[in-house]
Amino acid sequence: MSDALESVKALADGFATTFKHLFRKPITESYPEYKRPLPARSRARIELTRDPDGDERCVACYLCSAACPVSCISMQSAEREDGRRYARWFRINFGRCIYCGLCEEACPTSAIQLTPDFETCKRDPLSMVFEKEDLLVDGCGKDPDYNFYKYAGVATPVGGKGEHVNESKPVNVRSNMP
Amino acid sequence: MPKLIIDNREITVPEGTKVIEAAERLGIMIPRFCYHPALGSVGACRVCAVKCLEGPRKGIQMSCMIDAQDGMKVSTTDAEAVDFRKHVIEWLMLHHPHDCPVCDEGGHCLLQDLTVSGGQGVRRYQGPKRTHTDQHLGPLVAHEMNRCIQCYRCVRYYQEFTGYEDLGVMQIGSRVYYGRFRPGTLESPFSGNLIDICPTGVYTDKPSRYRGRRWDFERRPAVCLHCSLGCHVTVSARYREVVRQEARFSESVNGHFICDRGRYGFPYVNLPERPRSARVDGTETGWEAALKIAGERLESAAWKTGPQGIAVVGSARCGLETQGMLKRLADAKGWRGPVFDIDPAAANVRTAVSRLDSDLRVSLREIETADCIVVVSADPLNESPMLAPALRQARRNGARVAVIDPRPASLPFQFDHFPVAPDDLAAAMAILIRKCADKEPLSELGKTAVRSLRGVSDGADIPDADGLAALYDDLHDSRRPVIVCGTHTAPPEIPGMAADLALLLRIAGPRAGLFYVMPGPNSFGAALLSDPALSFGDLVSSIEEGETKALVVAESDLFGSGIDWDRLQNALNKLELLVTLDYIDSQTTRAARILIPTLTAYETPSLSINNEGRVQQSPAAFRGGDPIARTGGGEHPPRAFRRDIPGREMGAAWTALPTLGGRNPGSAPVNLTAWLGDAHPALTSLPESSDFPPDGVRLPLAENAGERFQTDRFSHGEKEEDALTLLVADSTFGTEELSSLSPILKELTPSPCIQIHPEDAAEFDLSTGDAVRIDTGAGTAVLPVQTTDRIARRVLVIPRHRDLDDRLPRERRTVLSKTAIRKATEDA
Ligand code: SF4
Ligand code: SF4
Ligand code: SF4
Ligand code: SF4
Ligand code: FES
């Protein structure tokens, strides 16, 4: 008897959420005439940052293009004048990626980064291909401190030998000081 | 024979093998840094921990540092052990800096490796990091000393291998510094091998910095084209152009390493002047459609002239199946030739490669286990580089070595010069032979041999003759003697004698071995398949006589051979067509009325003949055609879509050759190695491209019984007591044909200048610094003057050099009056 009654009420119970939503506004956003906000970490299309001294971040090491499981990033890397490494060229197909992240992840100075920007159909293919200049970007994105060359041994404008993060002074070989 | 247990693994190897090689003929890979196989173990890095379970010993052991031994029970996966390995690792990379990223080696780094497969993801250690300032090595070697873990594998390859001091090891402890002792270039010309030699990124290439990862370059093994020893190397190609290239271990060959001449010659491939595009009569025309008129042109020249008419020149850089077609296609449609000697020195190397017979030879790897060498007419470290590090292992060994050379030899470690004068040599070898003829058994040959030396003077003059006498007891006395003798400047009967002395050493006692130098890189193959009843002077002197009209050149620039410039020229005026067939922009190039574009050997499979007859494969590394460079117009690659590779339409010579012959392209031979050996029986049982052996083949060579000891071969006339003998020699780096055109090597090409003996110097009141004015029949240089002891005495050396190619005799030999030269003052 009590199984019935129980039935009932469950059967009740859902009508009457049913019934509820009848008369509330609806939640469905129609797009494209409204854009929702997306959170920062949605992965769409690639930029390249740059470090908080404003200059390029990407040091063309290759390892987002090595991640990249569809192999769609392709770059030359060279020597700047000043001794920094620097892609001569890079460049996306966005008609081939996934949208994956795995080259954010691998990348080990937070130059490439993917942003909630999801809209990037083209009609031409080759307009899909973005170079460095559509790359590019002013301002450090999500990490907003980082700047690899403080960090790493080699001699740049940042930083001399011994002048990185918690570096000591070189060794000075003609003398037996310690 | 000890037999040991690696990971419960029964191997026995033989007595003296470190358990690390024992371990890796199992296929288990030890962790290891300062073990290198060509340099042995010093035990400095800790890595190779394994655990000793059962055994004479016990416990932890560095496993490159004990011998396999009766009994052993080896773990590589104890846990005490890979705890071990780990910590050495983590230590190892306490000061390492944050550089992988911007570090070459990133990619093939066996610290990245070993640190990554050791788990140490993380640097727990907060501590300030030591650091060193780098040094400026030259063109060739980046320096980054704070990437060092102190593994000691490029100094003893440095000095211990190589035997150059100025790079070395200084300070202590965790200030130990590697590099230079003073500012300035790496003086050894074997330094790039420290790039592949460091595990780490301190030395990196310089001239290929930061232009990719290695798992992005096409990476194909390939032969050594920059002399005739056919080293083994590594090409790495992107976006179609040779990007870098390394040594690749061969056995029989280089070893482990190769000279810097053979891992920068490479950017011939690259430059922008190569040409890329078919020229008929100044125009750019399709590749076939040019083979195509070369064809039809080629048939008209022969309608009108007889096929006798024309002519075919290959030369020692074309690879053996050019030589091959070249030789099918003159034999075919009766045409003259094939001339392969267009270089001075090919008269000595067809002499070479009929006297080298299968007992005799020995190959570079053999000489490091010979007891007694004698190098005749040879200059190894400018001739054939990697046979200077081949001599000084045999010297490490307690092997005596003795250059018989009137250059002013240099090797990297202690040997005997006998400065004689080019007319002496033979006298000189003559010493040798008539002492080795007087001993037992050699009855009947050694009167032979004797009597061919008739007219060959007794040597009593020669500088230090008694010497030469001591150093035949020496090779008498010795197990292993190996003559090494050259080609490229020795008179025409040295190379003849040095076998000589090779075959009655070897019946006087010791196994004797011969090892001949040459001049280009498929020197022995053009010797097997030239025409030798046509010389290149013939060829040219038909040709002024208007009989040759037509003339078929592959890969080869008639400018370096030994006929004067201004005569080459005007002959090649006077034909009716030239048609030019290479992958360098060269004199004969600009010549051509038609020019075909080819393949170099890194775009095309290619088969070479080193000089102890092995025959080498190559496959090729990329396929041809424009580079980015060139499609994009330098910056960018081209924003385009296609499917084809551009500028790809160009093929091999020998896939050319047919079509010159008016044949369709389409009978070309496909099996390669069957028709091979139609034009030479020699080749006939080369193996088939897909198993070809890694180290070559040594081709069999007959013995050549009937030409030992010719009388004829001595014409000299009397020695001309007031004249000088210009000898025009080849250096490490400037001379050889492709390597010269590397803006790599440029910067280490020495300056031009004139070697000549201090008491001649004085003669002409001409001392170190001093210029001379020389005329050297083919025009007139001058030239800073250097004074050195080491020479013969009237001997005048010039190194060959691109700014003197014109006023140089194209003779390697020449004999001046002493009118030719004078002191050069200001005002003249
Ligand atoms: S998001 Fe994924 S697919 Fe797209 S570029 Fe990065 S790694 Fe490649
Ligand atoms: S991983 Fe980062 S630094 Fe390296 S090439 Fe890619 S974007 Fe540049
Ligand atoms: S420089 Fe390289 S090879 Fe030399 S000790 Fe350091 S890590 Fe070893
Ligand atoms: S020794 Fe000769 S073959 Fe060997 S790497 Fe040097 S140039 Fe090439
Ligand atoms: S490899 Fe054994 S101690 Fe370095």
Given for the second form:
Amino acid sequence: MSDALESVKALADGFATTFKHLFRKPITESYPEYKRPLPARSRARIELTRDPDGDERCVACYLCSAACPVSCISMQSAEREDGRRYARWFRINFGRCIYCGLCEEACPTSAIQLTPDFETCKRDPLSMVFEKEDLLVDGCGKDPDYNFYKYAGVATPVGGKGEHVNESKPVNVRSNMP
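Can you swap the form predicted in complex with its partner chain for the form predicted alone?
The text that comes after this line covers the one chain and nothing more.
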């Protein structure tokens, strides 16, 4: 008998909750006119940033495309005459992107950064594919002073071997021989 009483009590509690919400005034937010404030760490659309010198930060290391769980990032690497690498083309399919942020975490140059711009809905799926020209912005993003080539240890016009930040001078291995 107690099982039947518990079942009736559970059913009555459910109906009471439904009845309580039945006469409550609905909360309606007119979306295009009013946009809810997003949390401070919200992640959405990806953009490519530049270093403080104005050059592209992306060195086409393919770490972002390897970290992407849905394989929506593709690129091709190239090298300039001064030895600096860059992405010849960089493509992201936002129709497949799940905005997980793994590409941003994997990027060693802070080139990829996620912005809170989440309104990327379009009718044509091909218009959701963004090229490098669409993603590249003129600013430095979240790391305004970081320049990968000042720390990388690669000989470029920014600095030669042993001239980078926190880098020791190269050792002549022949001088270490007995």
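The shown structure was predicted, so the numbers you read here are calculated from the model rather than taken from an experiment. Residue numbers count along the first chain shown, from 1. Take the two forms, find the largest set of C-alpha atoms that superpose within 1.5 Å, and that set is the rigid core.
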### Task
Inspect the rigid-core superposition and answer whether the C-alpha of residue 123 shifts by 2 angstroms or more between these two forms.
no
